[in-house]
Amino acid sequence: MCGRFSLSVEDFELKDRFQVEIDPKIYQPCYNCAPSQRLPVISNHKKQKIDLYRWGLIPFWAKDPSIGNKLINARAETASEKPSFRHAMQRQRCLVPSTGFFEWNKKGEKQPWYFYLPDVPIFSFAGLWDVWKDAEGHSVLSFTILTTRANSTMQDIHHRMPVILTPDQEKIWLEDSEEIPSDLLGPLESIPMRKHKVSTLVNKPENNSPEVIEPIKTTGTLFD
């Protein structure tokens, strides 16, 4: 599962990450991504360029648009198989840039956690894009992030986690090739990723800023 994430970062550091070209009137840091928000992603039809999608995907093929609420992510060991993700798997895949993510301990207290790469400050997920039409013709691009097992760092707060792909593989990831390497949409656990804990605040997706991210602090210690 991966329902929040951040892209804390400028419009030119993610132009110089991933030599694309954005247009920063469009764009603005976020702390807090959630669904249903337009997000910046780079897909396969445009490598050169980062363009906004609605975050939950919408199947070119849907009735209501209103599906899009509940495909935000899609397995990857099954995505191949789903009505809703076959076509894109195959055809329309993108990559999702973002310096961290969130989820929460289901043990107990819901208490929510900050997932980060520390050597790689801006990295991506592996995703599927779609478009689908209104009544009146207008087009909704729209996305969703493909999930894998937890790593080791994730498994003892949650059993899924989202697809992060390294450099290499995003060149993969968007080649216009049906075939896909087994072992590119497993757990990452290449590159060492970090923990802490942060407030309860991104439980509310109006709360973006850098706040959000922070480790909190009790009697004077920081959690990790």
Contents of the next structure:
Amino acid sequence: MCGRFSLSVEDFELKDRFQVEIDPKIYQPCYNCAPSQRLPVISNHKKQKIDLYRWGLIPFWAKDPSIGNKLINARAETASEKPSFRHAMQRQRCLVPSTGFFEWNKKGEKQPWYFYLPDVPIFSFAGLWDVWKDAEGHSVLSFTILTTRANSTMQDIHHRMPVILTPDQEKIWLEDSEEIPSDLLGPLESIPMRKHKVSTLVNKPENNSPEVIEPIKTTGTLFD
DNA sequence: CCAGACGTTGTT
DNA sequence: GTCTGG
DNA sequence: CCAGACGTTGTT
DNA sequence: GTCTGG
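Please supply the corresponding structure for the form predicted in complex with the DNA (the preceding block corresponds to the form predicted on its own).
Everything in the complex follows now, all chains and molecules, and the chain you saw is the first one.
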């Protein structure tokens, strides 16, 4: 699963990496990105621009927007059949830029781990977005992150992981085709991934500092 | 027909 | 909006 | 994902 | 236990 990630780069780095415009007034690096926050997204409708979307997809037909609290992830295997995601899966795909993400090992103590790609420092999750209008007609843009089976690096910690796209796959995911490019949605194996234990400071979303992604020392091996 | 749900994770 | 269950 | 709340009344 | 908010 994926319920917390980082995007710890400056605006110009994102701009260079994705060839997009970004308003420096609305952007700031994020070490501890959490559900319900407004976070940077590149959608298929605005491929040349990064905008902020709320994490937790609110389907366009929702009466109560709090449904978004439950829709922070969508299973890639079933999203095209689910009422909440079907429409977005066909027409409203997006990239969620990231520099790494967190998972908590449930066995024994609740230990947070940080996962990242040393060869691809900025990557993206495959996402879906939607637009919901409140009673006054104000639009709320929101997104969810697709999940899939864990890859070999992750499976000791968790049996699910976010769908990570390679740079080549990013273009395909954003193409305006109602045929879903489902071959992109498996666990990432083609790019090396690393992990290390991090401080439980990351548990609180308000702790948004570089410290939450730093490796913590453990008895025995320094790196896991 | 209307009412109510619409999700994922992990654990049992 | 669309599907399921009563 | 985790943390924190989870209620009503009346009064200031 | 379950929901809301970040």
